[in-house]
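Here you get one chain, nothing else, as structure tokens; it is the form predicted together with the ligand.
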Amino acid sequence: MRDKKIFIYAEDDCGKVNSAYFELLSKACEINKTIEAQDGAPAELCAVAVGAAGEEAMKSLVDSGADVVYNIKGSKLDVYNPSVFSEALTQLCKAEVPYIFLFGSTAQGTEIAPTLGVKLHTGVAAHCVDLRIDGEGAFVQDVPAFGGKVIGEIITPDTLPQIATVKPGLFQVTKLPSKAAKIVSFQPILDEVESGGIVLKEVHIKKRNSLPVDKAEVIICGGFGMGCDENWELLEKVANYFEKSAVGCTRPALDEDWAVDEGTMIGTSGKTVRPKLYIGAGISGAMHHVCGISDSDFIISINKDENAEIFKTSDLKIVGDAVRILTALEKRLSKE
């Protein structure tokens, strides 16, 4: 008999399933062989999607290697509203009290998983960067602290489900079998829930003109030490040369404005990458910013003070000044 259930929300992204929905996936199938090595069972893994999921998410979460997609439907949930939406989510729970429940470390996932935890009273772990049941069957969470220099075991032992977010990105997609999961609907009682006190209005969706950070190959990313406006263009330069590239960033390059757009910001409040190859120029290495490139292939980093802190997280270290390194690659990337 299985017993166990793991949630794994699988949250809209524009008629499309949130790529964290196939990392978590990817996880708890891996998980999930612990679980039926000390139980002779697995557990059920479970899609959960909420509000109007289209027929294209829908097939996917089917084909996706889950048991069973939970499509939560109701009037109220056409449109995203995070107080109706954990609400839902609440009384789907208290149904089926999943084992386990994962979200993305998203804006929704970071809003709904908290709410969870109050509603259902049980722990939530935040931003894990990994997750595995130990010897004794305990599900144990890492998570880290103190950006990213220290990493935690969290376990919530008495009350379910286990609730815990994960940073996107940090696990890789292992393509699963379809097993043409069973749709179960679940219809919440939500006439009582007041949908007025959170309206959302609009959905400001940025335009990106190149590649996002966490889906590129190539990462020229550029710190405080890249000094002003004009430098900056020069990593654009230099990405340019490559296929599948992006332009990255650390805290302070876009508190001056020469990144712009906060979404190529890597570490602990931005994205998490794992490209082939990265190329840092005038970054010191604060864990902040480590944290979010420690799974990238290779690592280079330009940085002027030899004792800088990135040049230990790296592969190859370059003393020099960023500019005149970056320069005399250009030049030579020129000619190929």
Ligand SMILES: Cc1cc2nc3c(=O)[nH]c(=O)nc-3n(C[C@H](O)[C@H](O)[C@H](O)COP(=O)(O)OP(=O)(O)OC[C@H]3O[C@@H](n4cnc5c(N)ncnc54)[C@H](O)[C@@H]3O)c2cc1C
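Numbering follows the first chain given and starts at 1. Nothing here was measured: the structure is a model prediction, and the numbers come from that model. Rigid core here is just the name for the largest C-alpha set that superposes within 1.5 Å across the two forms. What changes on going to the form predicted alone:
- Relative to the superposed core, Tyr278 undergoes a C-alpha shift of no less than 2 Å between these two forms.
- With the core superposed, Leu254 shows a C-alpha displacement of at least 2 Å between these two forms.
- Relative to the superposed core, Gly15 undergoes a C-alpha shift smaller than 2 Å between these two forms.
Since the structure above is the form predicted together with the ligand, I would like to see how the form predicted alone looks, so please show that one next.
Lone chain follows.
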């Protein structure tokens, strides 16, 4: 008999299931292999949907490879509200006592997960870069610490559930065999829950003129070493010579307003990317950025510091001024 449950939050994304769910389900399946080897039986993989999930979303959850789909329904759950949603999840957790509860580090996930942790008096590991079961059977959550210079191991040994949030795009989706998951309806008691405060009123989807960095096959990424806003245009010029390309940035470049779209930031607090080619210009190589590019097929780095940390994870290292080198590259590409 299974005595462990792994919950995965299935966030509604305009009528569909947010992609973070499928990434976390794939990772949970990997974790489950260790649990089965240690305990003799796997944990139960459970999708958790809050609100009236549409027909398309429910079908994708049932066919996703989960064992159970918890469909939490209620009159106050038609519109997203963090206090109401977290209370509904709290009541489900008290009833079912999951071993692990995983959330994507989305706008919803980063609000609900810590609130749920407070309500259940348990720990929450935020922005994890890896999840695993160690040799002692403990659930270990790897989190960058000290500005990304080290990876800290977080363990919550005494309380359940053990809650973790993971940035979307970090784990790859594995196609799991469909199990025709069992649907379990759960109706929490929300009569006394205040539904004021922050309430989702409307959703506006921003259209991008360029390919999202996590979908690009070629990424030209700039860091603080690019120097100024005018130099930043070089990245766009070089990227335009490649098909399925995008321009990415690091946190310092975003803070300087050289990159105006936070969706182009790469790293543990941004996007995780897996391009065929990554070119990093003027990037020092802080751990929180490197974690976001480590699965790239080929990494080229340009930095005038021959001891830059980024070179340790690069396939091709170019020591020199990033602006001068990109200028020369753009001129060469224009003649091809």
